[in-house]
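Take a look at this one chain, the form predicted alone, written out in structure tokens.
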Amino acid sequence: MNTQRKTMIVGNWKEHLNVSQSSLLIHRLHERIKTHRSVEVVLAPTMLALQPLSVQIDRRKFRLAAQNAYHIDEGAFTGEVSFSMLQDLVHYGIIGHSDRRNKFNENLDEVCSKVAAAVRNNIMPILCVGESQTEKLAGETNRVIHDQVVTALANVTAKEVQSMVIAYEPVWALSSGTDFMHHATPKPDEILSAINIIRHNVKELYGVSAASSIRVLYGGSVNASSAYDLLNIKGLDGLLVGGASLNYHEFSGIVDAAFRKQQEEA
């Protein structure tokens, strides 16, 4: 981790928990997670829960993220929620998650449009990139990351990129839900390689300052027992947590691991 870049732990709740269940989880997390100035904790509940949770959360401890939004600010798009509608509720928006790319067929152009929409509405993108098992076996990891990063950042400025977050989430390492304890995890050198690829691509596009300012996270079956070792990987600024973020013991343990690591580096 880099002491200039604030450590970030993001909990992506995916399609889990109704509003009352979400409120209860927030309450339990509030009881267990201390206020850590050196660790930014971001929660991404369902769209339905964002508004009530925005009133409930302690903003000294937590920030909110949208899991998704539509790239056009307003219009005849029945059923959609735009980034412009979310700008008073969230700091961040998760964009390009493999669930969206693979299950909802979001292509590179759509991801690019969503990144631009988030930025113009003062919502910071958490851009997700990563390769599938097939692409990994074919030796295409570098190409996939390059294509996903370069296309996604095409319509933003170097200054805007500096505040962004990019999460490396290899599709083959993602758990299918709450079974976050039993799944493949990349080796540390594989994650390090991906981090370096991401920063290299940003550097080629927007220069050294942008590449050194963006925060790079890892996501893929992260749990409390693996968090500390993952955070030891050079250049990694935090974690994107899926299934384990629904378990308040696990998620608070992950935040504690991040704080412990920060204390050691202070």
Ligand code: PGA
Given for the second form:
Amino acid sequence: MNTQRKTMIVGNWKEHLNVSQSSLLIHRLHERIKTHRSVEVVLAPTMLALQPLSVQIDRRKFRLAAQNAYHIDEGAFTGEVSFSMLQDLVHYGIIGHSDRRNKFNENLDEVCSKVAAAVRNNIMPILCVGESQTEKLAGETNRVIHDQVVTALANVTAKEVQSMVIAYEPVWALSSGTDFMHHATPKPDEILSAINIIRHNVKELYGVSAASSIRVLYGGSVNASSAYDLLNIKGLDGLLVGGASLNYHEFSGIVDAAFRKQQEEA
Ligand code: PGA
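May I ask for the structure of the form predicted in complex with the ligand now, the form predicted alone having been displayed?
Time for the whole complex; same chain goes first.
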């Protein structure tokens, strides 16, 4: 991990937990997680819970992220919520998650528009990229990462890119929500290679400073037992956690691993 870039642990709750269940989980996490200046803990609950949780959370401990939003700020788009409406509620927006790309057919252009919309509304994108099983077997991992990074960042400036977060999430490594202890995950050198490709692509587009400022996370079946070793991977700045973030023992264990790592490096 790089001391310039703050370590980040993100919990993506996906379509789990209603408002009161979300509030209860935050309460439990609040009891277990200490305030760590060196570790940023970000939670992405259901959209419905963002408003009440924004009042409930201790902002020294937690930040909120939207799991999704629409790229046009305002208009006749029945059912949509825009990044501009989320401005006061969240610091981050998860964009390009494979659930959105694959289950809701979000294409590269839409991801690009969402990145620009988030940035325009002072919400930092957490851009997810990563190859499917088929693409991996066909040896296309580098090309997929390249295409997803380059198209997503097309409408932002080098300065805006600097504060962005990119999560490498190989689709084949994502858990179903409950099998995160046993799921296949990439080898450390595969994650290292993806991190380097992401930074290389950002460098080609926006220069060395942007490439070394962005934070790169890994996501895919992360749990409390795997977190510490993952955080040892060179250039990795944190973890994006799905299934294990719904379990407060697991998630606080992951945050503890990040904190331990930071303390050792301090
Ligand atoms: P997982 O999900 O940790 O359950 O694999 C990660 C994600 O989808 O962001």
